[in-house]
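The form predicted alone is given below as one chain in structure tokens.
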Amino acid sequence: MKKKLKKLLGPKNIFLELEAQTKSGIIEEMIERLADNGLIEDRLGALKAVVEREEKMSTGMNNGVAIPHGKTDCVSKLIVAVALKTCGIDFGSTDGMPSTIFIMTISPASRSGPHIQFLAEVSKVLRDSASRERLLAAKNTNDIITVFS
């Protein structure tokens, strides 16, 4: 599974730092990122799936650590993304710690499948405060993959 991590990580689903200030900016600003780069075509559809999925229950987790996702049938595959925040932003998370990584993935409603395999092969990096630091620590894209992989 780690080369299929790889594999769905590059230069055009990774930002090192987003601008934003907020929850909804986030989420925003990554879906925005996403459909800049040629990753998604439906920028409306894919926001709203996600934004829905947030309003049902927060996905800030532990340790700094967001995973904003949504299943919606204007994809046609798993898209993924990896953000960074450094200063951190309040997601709302469960140990009310500011969120600084962010993993969001939009999945076709219609698949369960792959993004759960990816979100549990994320999960084993991320528990690892050794390897959050490393990500927060990245200083290009290659950086954050070389973590994941």
The other form holds:
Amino acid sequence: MKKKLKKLLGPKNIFLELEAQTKSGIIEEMIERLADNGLIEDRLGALKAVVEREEKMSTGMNNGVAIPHGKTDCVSKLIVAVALKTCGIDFGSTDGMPSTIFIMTISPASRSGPHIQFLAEVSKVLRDSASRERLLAAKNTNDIITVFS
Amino acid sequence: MQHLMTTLVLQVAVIVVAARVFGLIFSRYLKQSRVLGELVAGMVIGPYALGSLNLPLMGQSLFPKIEAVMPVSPELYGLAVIASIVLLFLAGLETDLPTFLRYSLMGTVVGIGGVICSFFLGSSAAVLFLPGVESFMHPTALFLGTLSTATSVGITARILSEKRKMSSPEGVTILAGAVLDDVLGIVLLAVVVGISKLGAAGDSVEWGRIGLIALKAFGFWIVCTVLGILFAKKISKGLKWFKSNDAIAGVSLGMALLLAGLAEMAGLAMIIGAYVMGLSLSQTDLAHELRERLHGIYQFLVPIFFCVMGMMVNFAAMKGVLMFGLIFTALAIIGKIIGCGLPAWLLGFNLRGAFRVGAGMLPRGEVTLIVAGIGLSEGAIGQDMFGVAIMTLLIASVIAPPVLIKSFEGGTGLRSRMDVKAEEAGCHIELNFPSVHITSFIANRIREAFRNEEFYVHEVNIEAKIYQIRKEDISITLIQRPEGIELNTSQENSHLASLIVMEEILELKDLLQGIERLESPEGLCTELASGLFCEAFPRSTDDKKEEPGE
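Previous: the form predicted alone; requested now: the form predicted together with the partner chain:
And the full complex, kicking off with our chain again.
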């Protein structure tokens, strides 16, 4: 799975500094960028899936990590994105702290695959404070890939 | 003919009721496995006990003693054979083949160690203590060796779940080893049946011919299994042509019986064919449906199998071999403790942990009985040795639970400090829900979610609803109780377990909110209830629409 983690990440889905200032803005910007890079065709469908999941319960976790995700058949394979907002943003996290690291996954609703397992692997890496610090200090996409490899 | 059928129907009636009653008494009051109760039921109502008493209405006894190799009627034994085919077909369907092929080195080594050591000690007992058995290749030695190899992990799984040790290093090792034990035991049976048939034909048994038979038996098993797996998707597609799940289940069972017959014709045991058929279909999308559909026939036939096996215990024949029975049982127990414990110790467990692994592999079950039944019908073992087999099964299965519970007292079972730290940091998720239905809904959803993540979900104990969820080196245990669910895994995999459970609880919340969003559930119910207790049956909404035109 670690190999796959590294394989899934690249310049097209790593966004070093997001511009949006709100929770919905962050989600929209990540999906926009994925669509601009040709990874998503139906941006509205993808946005709807992630927002619907977010409405059930915020995906803002502890220690500045958020994992917005959704399931929709407008994607045919697992789409992932890693993004940073170093100044932090209110994402409704469980510890009330601003979120700085965003891991997004959009997975096909009717196809099986290690989708949640991907999120679990990522969160396993990010439970380590040193890894989170290295991620936030990343200067380029390679620095981010190195944290997950 | 009429009389024969009447007797058979009456016999089956008594067996079905007695097996159920004894099974219930054993599981509810004696806290023992239901299988032991069913076996004891057979002993009590069989031809060597109450069954031999004359019944005034019948003018004879219900289970008259039959002076043949098998002490029960061929019709009744036939029913038990069909039951054993169903049992092994379902066992094959439930086998987690990818795990068997891939799963931890520890389980494999422990399983193989247990089989080799028990086989050696079991056949040695025959050679050392039984007159006329001079070689390890004697059919009696071979059968006694084989019947001491198989493990029935159901009892162990229940205890591990009660002690919350399913995901402990010992628990995972036992469960992986038991899967291998089953497969090895069945392949071993194929070889032993072949050799004993050769012996029965009066041919001298030479090493070359033994090798040939072993090759033939293993070849049949491996060729059928590989073909079955290769064509599993095609078979599954062909079965779906029936478009009815009941028809699919019926035809699959028919195919299992067919392969069982072919295996017997090839000089092997019938259950091998049934097991291979189940194993082949175990990786198709039909496996779950087949298990569900055949559960009813399993519940009906399998107690008959255990009861009939109990009926074949001849107490008088056992008198002379009681001491041998005790020695054989002791060796069967030592075989598992050493055979499984030693490899476990060599691979990182301390003595306490190694003993736990060995004790977990102690209980014997259906495969032991099937081997004994085949041995008896082939003439390889007599009624005395059949009794010894039942005695071993009963003693090993009765002493295993207290020994295992006691063994889990005290500290860790691992040698390395780092491993101990990892073990202590295990993750335990326990959630309670307000009703059995909600628990069942969530547990089903969690199992499905793991399957969607390409995990293999294996039901370890049907009664206790214990599931092993595995993929590569990840192992998670799900226990479904009436009041809630419990998940156990290592700290490393806690994120995955938490995320999956969290997503499914959110689905439940969504479902409940969806019900709340229904405009008027009470209105819908009132409409449905309006036709009840009326003379006219409630008409459909379409009928109502047509009313103005009438």
